[in-house]
Partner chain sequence: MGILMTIITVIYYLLIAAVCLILITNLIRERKWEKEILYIVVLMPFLLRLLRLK
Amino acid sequence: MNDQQGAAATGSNAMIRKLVFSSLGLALLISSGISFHRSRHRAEAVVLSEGVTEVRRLSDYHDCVAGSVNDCNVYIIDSGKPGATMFIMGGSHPEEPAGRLAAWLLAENAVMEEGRLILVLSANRSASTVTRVGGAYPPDFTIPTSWGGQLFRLGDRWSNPLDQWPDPEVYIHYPSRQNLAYVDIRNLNRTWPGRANGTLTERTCYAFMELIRQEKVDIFIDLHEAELQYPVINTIVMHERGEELATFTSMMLSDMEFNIGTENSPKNLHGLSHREVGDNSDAISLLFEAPEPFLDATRGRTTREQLLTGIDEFVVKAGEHGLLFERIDENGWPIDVRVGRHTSTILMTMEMWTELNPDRPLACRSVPRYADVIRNGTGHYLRDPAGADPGRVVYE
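Go ahead and give me the chain we just looked at alone, the form predicted together with the partner chain.
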């Protein structure tokens, strides 16, 4: 074989090798692409509670979100009797699933006997369609039910970069001009009160502010979860106008069901719902935090199991070294405990509101409390869309 033949052989070998590598790469691209596309477009069923009187869209309150991925469903549960209006928001941070699930249980079970309840399950729908880039998050999780189980998108803390991009070097909050981390321009709980001509996340907050003003909301509740290394955990963060209500709620819950504290919403920390909703509307603004070891930086494997059991030996280890703001042991923080904390805190807030404002009551039935959710599991309160009247099933 002469030099020319040798070079040609090497060249064709190299080409075959490149083709083999490229095909492997393509296979990886296709399989991951299908997974990403599926979780971005997966529909989650909501079987409406008999109490739901109307399902509206966020764009009904302001057209700045019309046609966007964040034009979410707004569930209205109207008792038809006079009373106050409470607005509960799940999915500000979709990767804090207890917040979405607690709102889900309300949408599928709650019946109001006095006053009105407004629910949102996917406040930042865009964020619910993506998982943390490079974070190896599972795309979804299943809550076991007697009819097989219901699949939910896991989502992320920030709006999907496919829906809002690029991020700035520094995020300057509107209207306070406070400087925040660049990525938080896609964080729904950093863009309140929003603006009608801003980014998708700002427009979403603006439309929610319009909802709160137009529906004359009295109490606004934003449902979250936090890592155990975060000091604001197992607590009610309260706007100053909600101090009395939150303090009574926390005292009663700590006495009767579980320990929960209160935190004042800092006056100079802008963009958060507990500050801006209270400052920019007549509503009392509260934010509930439950513990989610899945979010802890010291966690072990980032799996569906860890998300739902809240069991993690590495987070326990961090606790042994005094690095956590909440206790954790080998029993973890199961999803039922976290969801139950939220439903009970909501119900207790309604009860305390009614004590403080007997002329504008709130009364709700058929919603499980903390002990019920732990005893029966979250899935017990999720309803099978296959067995429901199709006219009473909507999709998130």
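What would the structure be for the form predicted alone, rather than the form predicted together with the partner chain?
Next up is only this chain, free of partner chains and other molecules.
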């Protein structure tokens, strides 16, 4: 082979390599695009409890979110009898799934016997359509059921940059003008009370404030989970007007079901629901935190299994070195324990409210408590949409 033929062969081989790598890159791009599209547009079926009397939209309370990804469903369970109104919010941070699942169990099971219950399952739907950059989060997870399992989106702490961009150099909270971390302008639990002409996340909070005011909500509960290295954990964070209610709830649960503490909402830390809802409405504002090892910086592989079992040897090791604010052992913090803590805390809050306010009671049936969820599993209380009346199935 002469030099000219050798050069041609080398050029041909180089071209083949380029074509192969280009084809592999294109295939990866297409498959990733399909995966991202499915995750962003996945419809999650909710089988309405017999107690659900109405399903509204957040934009019914203010049109600043109309047509946006965050124009979520609002489920109303009205007993038809006099009483108080409780509003429970799941999905403020979709990477904390126990809160969203606890609200889901209420939407599919709860029947109010006195008063009203308002539920939101996807408070920041935008955040459920993205995963944390560099976090290797799974985009979804499955809760096993007797009928095969239900798939849920997971998500991130912040609204999707596709829906809100760019972030500022410094986030100046409205209306306090307190400086917060720049990325928290996309954090639903840093943008309360919101504003109608603000970012998507601010507009979402503003619409929720309108819901709270228009529906004359008495008790607002924001459901969360936290890493074990975070000091505010296994607790009820309370606005000062909710101190009596939260304290009685904590005392009764700690005596009868599991230990849970209380924390005062800092008066000078703005943007959080437990501060701003209480300051800007007549509602008592509470936030519930359950432990989620999946979020800890010292964790091992970030997998669906780790999310659901709450088992992580690295977090256990961190505990052995005194780096945690909550205990953990080889049993971890399974999703059923975390969901059950939330459902029991909600039910006990209703009971304590009724003790303190007998003229405005709250009574609910058919919702599993802590021991029930642990014994039977979260999936036992999820309803099969394929076997349900299509008129009682809606989608998140």
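Between two forms, the rigid core is the largest collection of C-alphas that superpose within 1.5 Å. Positions refer to the first chain, counted from 1. Since we're looking at a predicted model, the values are computed, not measured.
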(message) Rigid core superposed, CA of Ala386 - does it shift 2 Å or more between these two forms?
(response) no
(message) If the two forms are fitted on the core, does Arg17 show a Cα displacement reaching 2 angstroms between these two forms?
(response) yes
